[in-house]
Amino acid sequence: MISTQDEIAQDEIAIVGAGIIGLAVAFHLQREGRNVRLVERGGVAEGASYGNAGAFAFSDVLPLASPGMLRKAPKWLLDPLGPLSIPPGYLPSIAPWLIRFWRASLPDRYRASIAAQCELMRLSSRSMENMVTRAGLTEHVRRDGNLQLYESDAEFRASLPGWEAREQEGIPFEHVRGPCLAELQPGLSTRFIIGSFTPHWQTVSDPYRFALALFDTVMAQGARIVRGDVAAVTPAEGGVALRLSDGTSSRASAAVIATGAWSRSLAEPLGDAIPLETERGYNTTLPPGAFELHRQLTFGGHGFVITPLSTGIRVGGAVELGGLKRPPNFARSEIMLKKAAAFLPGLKTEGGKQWMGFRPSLPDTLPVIGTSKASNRIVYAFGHGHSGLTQSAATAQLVTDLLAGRPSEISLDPFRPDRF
C-alpha cells in the first residue's frame, strides 16, 4: 500500500536541475496547476546560470557552427588564449563532436539551423515577456540594446551576411559610425570605427539575482526542493523513478532533465546518445563604478562581451572546449580583461572576481527539447550553449506542452533528441 507521502510525490513532476531552465519549467508548470519538485545537487542557479553575460539575446540567431567560424577557427586555435581553444590533450575526446560541428556548418544545415533558431527566438521573446511580467521580475530587466564593434572595414564587411540574415527575419538594427558610435558608448577606443546597434536587445540586472528571484516565486507558489545528485532517471509504472547517488530513490509522475552540461550521463542509459559537449566560459566581474557602460558591448573579433550589471561590470566570453574535469585556466579571463582595458581606456580593472562556468553545447547550436526514447514522461531540456537565459521561458513553454500532450506553438523537429 502506498503511503500518503508517496502519493504526494507521485503526483509531482520532478525537475532535475535548478538552473534557469529548470526554474522556468517549474514556473510554467505551476501556471497550469502542476506540483513540482526541483532536484539539485549544488546550489540553486550556481552553474552556468550564475555567471553568464546576462543577455536576452533574441536577435542572436546565427549558429556557432558557421562558414565564418570555420574560416576563423584555424587562426584562433593557434592561440591557446584566443577566442576559441581546445586543450591538445582533449582533442581525441572531442573529435567526433568536431566532425558533427563541421557538418552543421555546411550551407544547407547552416540555413536550417538559422531558421530553427529564429523560430525559437521569436517564441523566446514572447514567452520571456510573459514570464517576466507574471513572475514580477520587470525590475530586473534593462532595455538598452547591444553594440557590436569592428576595428576595420574588412571586419565589418565580413559580418554583413549575418546582418542580412537578421534583416530577413525582421530583426531591427543600425550600423553606426563617428559621432553616433561615440554617443552610444562614450570613452570607446578609437580603434573601433564601426558599430552595429540592435535596440531590442535586453540584459538583466544580474543573471544570478534574476534566477534567485524566479526561484523565490516558484517556492512561494508551492514548489519543493530536494538536495541530491540524481544518478539515474528511469521509467516506472505510472511515472518515473529517480535514483540518487547516495542510494535513495523516489517516484514522480514525470521528470524533466535540465542539468545543463551534466545531462548527457542521464540521457545515455535511456538509449539517447546525444553529443553534448562543454564550452567552458570565463569572465571577470569588476566592482560597480569600474566604467560608465551604457549598454552591453560585443567584441566579436575577440570573442567576448562587456555587460553592465547591478553587481558591476562583467567582462567575459570566449569558447574553450575542454570538458568538465580539467581545472580552470584563468589566464583566459586575464587576457580578456587586458583587452577590455585597451578597448575602454578608462576602465578600472582592480578588484575583479574571476569565474568559470560550463555551457552545455551541441554541434548545431540548437538545444535538445523533446521526450526520451524510453518514455514520454521523461523530457529533455538542455544544450542551449550561450542562450540558456535567453531561451529559458520558451523552452519551459515547450516542455509544458509536451507534458500536457498538446501541440506546441513551433515545430520541435529541429530540437529532437534523436536528430544526431
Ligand SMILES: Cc1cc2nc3c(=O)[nH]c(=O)nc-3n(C[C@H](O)[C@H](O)[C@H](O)COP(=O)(O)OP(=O)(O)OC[C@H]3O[C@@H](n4cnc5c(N)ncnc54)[C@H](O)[C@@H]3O)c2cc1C
Given for the second form:
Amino acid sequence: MISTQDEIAQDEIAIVGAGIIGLAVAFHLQREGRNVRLVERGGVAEGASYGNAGAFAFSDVLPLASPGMLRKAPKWLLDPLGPLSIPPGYLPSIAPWLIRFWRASLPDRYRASIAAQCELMRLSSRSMENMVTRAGLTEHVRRDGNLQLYESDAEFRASLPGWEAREQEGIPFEHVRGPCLAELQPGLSTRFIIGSFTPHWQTVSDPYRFALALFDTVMAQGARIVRGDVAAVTPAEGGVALRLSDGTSSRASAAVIATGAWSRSLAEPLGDAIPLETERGYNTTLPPGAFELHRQLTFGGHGFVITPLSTGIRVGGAVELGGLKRPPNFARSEIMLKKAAAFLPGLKTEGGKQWMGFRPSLPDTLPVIGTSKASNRIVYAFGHGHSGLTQSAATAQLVTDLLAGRPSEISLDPFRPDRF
Ligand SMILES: Cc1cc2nc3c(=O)[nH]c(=O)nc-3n(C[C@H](O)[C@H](O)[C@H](O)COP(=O)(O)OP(=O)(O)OC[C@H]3O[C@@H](n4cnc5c(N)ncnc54)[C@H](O)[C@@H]3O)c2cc1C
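Alright, leaving the form predicted on its own aside, put up the form predicted in complex with the named molecule.
Whole complex next, starting from this chain.
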C-alpha cells in the first residue's frame, strides 16, 4: 500500500503522519485543489487513531485541567490501577507539564479553555458533518448519543457545574432517572441511579475502519503516500525540506506536522518548545454480541467508557502519564473490564483484544494549530488529547485556511504554538 523512497514533488504539500488528523488534512487540502503526499513511518492510522473510543464528543468541552479533576486526582493517584496514574519513575520528567496543567485549571484560564474548546467543538460538529458526507463516510456514523452515569446523588451534584457550563454554551442534554434511564440502556446495574444523556454525541462504526475509509477516499482523489520516518522538517528556498532518518531528503511546497504524540521532536528544532506529553489510554475490545449496548456509556467516576462498534464492544479509557517509551501495563485494561462486568451484568468478557494508545496532550487540553516560528509554510496540527477524532475535520479546515493565507472561521489564538 505504501511506496518507499519516493521523491516528493515540489508542488505537493507534505503531511507528516497518517493518523486521523493527517488524513483529514489531506482530504481538506485536496478539496482546495492541492496535491498532497502523506509521509508515514508505520501503518496508516495505526497510532492513537487506531483503537480509540470512537466518539465524536462534540459536547465534551470541559478541559481535563479543571478544579473538579484536581479534587479527584489525589484519590485516583493513590490507586496504581486507578483512572489516573503516574509511574513514579516518570514523575521528574512530567513535573513541568503537571505545573502547567495545574495553572491551566485556575479559574480564569479554565474559563478561557472552555470558551476556546466550545468554539472548536462547534466548528468540529459542522466540519465533521461536511467531511463525513463529502467523503462518503455516512454509513460509519452512529447518531444515538452518550449516556453518562452516576452512582450517587453526591456524584451527580458534583458534576452539575460542568452541566451548567454546557447549558450556557447551548449544548442540549437531559438528566434521567428510573424508567427513562433503564430505557436508554437496559441491563444496567442498579448501582447507577442517575444518567445525563447528550443526544448530539455520535460514535463511529470503528475508528480504524473510519480512518481507512477516509484514507481510501484521499487515495482515490490522487493523494500519494510514502513510507518514511521524518527526522526533520526545515524551511528551504521556495518551500520546505524533509530529512528522513535513512539519510534521504526531499522538498515540498509546504508541510503539515501531524505526528500526534511524537510531534515534539519535530517542532523543537524549528524554535517551538511545545510542552507535549502523552496520556496513555487502555482498552479491551470484546467480540460483537458481548452485550446489547444501545449507545456509548460513560462512567466518569471510574474514568472509562463502553462503546458499541461494528467490530465489537470496546471497554476503556484511563490516563497514564508515563511517556512514550515504557511498555504497556495491561492490568489497566483488565481492571476496567472487570468493572464493566459489574456495571453491565451479563457482559460476556471472553475473547477480548487489549490495546494501549498514546493521546497527544497539552496541559491546557487544547491542540496546537498554527505555523512554526521558523516558517509559515510549516504548519502544526497535533496535541488533540482525548478529542483528536472529534476535532479532526475542524483542524483540517483551519490548517487549510492557514496554508491558503486566509482568515479562519474561528480565532486561532487559543491554539497558538507559542502560547506556553
Ligand atoms: C484510549 C483512547 C480513547 C480515545 N477516545 C477518543 C474518542 O472517543 N474520541 C476522540 O475524538 N478521540 C479519542 N481519543 C484521542 C484520539 O485517538 C487522538 O487524539 C487522535 O487519534 C490523534 O490523532 P493524530 O493523527 O494526531 O495521532 P496518531 O493517530 O497517533 O497519528 C500520528 C501518526 O504519525 C506517525 N508518525 C509519528 N512520528 C512520525 C515521523 N517522525 N515520521 C513519520 N510518521 C510519524 C505515527 O506513526 C502515527 O501514524 C482517544 C485516545 C485513546 C488513547
